[in-house]
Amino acid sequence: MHRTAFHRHPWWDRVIVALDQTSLLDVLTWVERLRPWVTWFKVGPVAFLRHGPALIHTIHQMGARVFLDLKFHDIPSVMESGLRAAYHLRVEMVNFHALSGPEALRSLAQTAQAWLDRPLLIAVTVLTSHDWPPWDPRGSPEAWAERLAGWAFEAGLDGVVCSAGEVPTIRQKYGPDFRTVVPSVRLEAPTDDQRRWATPIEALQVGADWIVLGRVLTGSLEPMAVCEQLNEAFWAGEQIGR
């Protein structure tokens, strides 16, 4: 059955839109335009360095949730301080590089343990711009993503950032409650620095808990039309099953 764009598919709750614009007005305009569809927005280093905590407060006031994507990677005490700062901003999700090591990841989980309203703690495995791990030329991104996910799982974190191709193995090994956030989601093969990519339907159907969309929407001349097309594709994707 054909469903109109006004019948919003539940998968939209699993979409995170990346806000990378340099103008504060542009950032907030995108939040306002996409808010009927999207509940999550990702604030990365460029947006945060330009606009600071005020941007996060404003997004919250607009009724949306924030994934703070600063990819902390430091000694354990510095990462703990970063986590506390993120907690005071009341973000709903924050990430850290898993390569900081098991000790650092355990310290993060222990720091947040007493917080009833803590953010989701997510570990970055292998960046999707890598088609091989630069720290291990003989390794594979898939093997390293699985290994780093294991460190995060054993430390007590909530999940990982990984490519869509790594989701099935990670879910099988660490269970459905261990969350996966999938970046490098595109409608067609990318021509930029992304290597390991998937379409929105592919990423959601393999079990991604969240997918990150950036230029797919914010780089489009007709973003509302893209939202409508994705909505129709989500309904069609659900019909063919997972």
Given for the second form:
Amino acid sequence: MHRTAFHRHPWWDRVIVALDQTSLLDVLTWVERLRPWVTWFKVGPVAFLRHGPALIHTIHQMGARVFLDLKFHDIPSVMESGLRAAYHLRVEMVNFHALSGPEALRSLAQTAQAWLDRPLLIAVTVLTSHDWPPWDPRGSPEAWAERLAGWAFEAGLDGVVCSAGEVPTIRQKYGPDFRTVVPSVRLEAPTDDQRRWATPIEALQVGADWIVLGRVLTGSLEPMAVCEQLNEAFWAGEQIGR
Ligand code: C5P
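Please supply the corresponding structure for the form predicted in complex with ligand C5P (the preceding block corresponds to the form predicted on its own).
All chains and molecules follow, beginning with the one already shown.
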């Protein structure tokens, strides 16, 4: 059956759009254009350092949710203060490097435990731009992602950022309530800085709770056409999905 843009597939709720632009006008134009499709937007260091907390408030006022992707990696007390600051911004998701260690991760989970409407706490495992972990060039990214996901799980965090290839094992080991966020999503093999990649459908079908769409959408000259293609693909691919 042919579906048009007006039949938005529910998988769009599992899409997070990465806003990595420097210009405020660009960032807000993307939110405005994509908001009919997308609920979640990711603010990383580029946009946050330029536009600060006001940007988060504006995105919230536009009716969207915010993943604050600052990837804290510090000593436990500083990470905890960073988390408190993120909580005051009312972001819905925030992340930390799992490599900051089990103690830091545990203190984050404990800090947020009693909060109402707390953000989801997500740990970054092995960046998808790595073919192998630079701290262990003979180790595999999959084994490290699984190990770091274990630290996050044991600490009581809500989930991890990992590549699509690692989702099945992480879901199998830590269960469906432990969330997975998958960046490095491409329509074809990347020629940029990303390495461990998957197509949107592949990532959703292996069970990613969210996929991050960055340059695949915001780097396109025709982003709305990409949205429509993805929408068609979601309807076609849904029978095998989670
Ligand atoms: O443009 P692209 O699709 O590569 O964007 C990926 C986004 O996901 C970027 O904003 C990047 O910071 C983020 N990210 C990532 N790898 C991680 C965590 C976040 O690529 N492990």
